[in-house]
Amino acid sequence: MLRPESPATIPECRAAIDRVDAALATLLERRAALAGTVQRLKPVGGFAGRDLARERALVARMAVRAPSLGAARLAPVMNAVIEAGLHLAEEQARHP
């Protein structure tokens, strides 16, 4: 997935995108699990315990690795990822 690819056709491009999406899904699942653990350990978890400064720093670090996207485009993506993890953690807390 991290190796450069040079797809030359639409089917090759779509297959490459599908491989990246599969890896992304695995990473998102792992991230959600880790975030759930953090929510259980924090004194104030869930949406009330969000650390917006940490989130901004995260987006800034990611922008270094994805400069073509930049912080402005990554911020809403990471907000959605973080909120999905928070919703999942809340659901799991209600239904252990």
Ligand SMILES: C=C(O[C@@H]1C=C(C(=O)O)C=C[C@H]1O)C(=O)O
Contents of the next structure:
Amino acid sequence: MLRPESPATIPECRAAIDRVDAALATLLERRAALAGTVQRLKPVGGFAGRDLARERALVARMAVRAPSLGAARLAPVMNAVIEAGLHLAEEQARHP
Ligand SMILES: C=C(O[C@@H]1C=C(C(=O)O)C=C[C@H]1O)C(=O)O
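Right, and the form predicted in complex with the ligand of this protein, after the form predicted alone?
Time for the whole complex; same chain goes first.
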């Protein structure tokens, strides 16, 4: 995890945001790889095997760690993340 910072100027804030985005990109890449492995292991992978109950549960767990955003704001973010992973997995299944 990145250590918390309290930047005071716009350039400092933007530099701190860029550091967070770099960490997010690394985590998103790792997440997509793990979610892709799950798609290959599930009896029905990809969009056809979507598990909305699990998606709601992971959003609820994340909301505990991100209380300002809360589940309602995290849900569309994670929906986009999950769908990006499913699109990638389906593409990789078509072109291994
Ligand atoms: C990864 C899975 O497949 C899908 C993708 C998910 C995800 O990216 O977190 C969650 C649930 C499923 O819709 C899974 O079933 O665990």
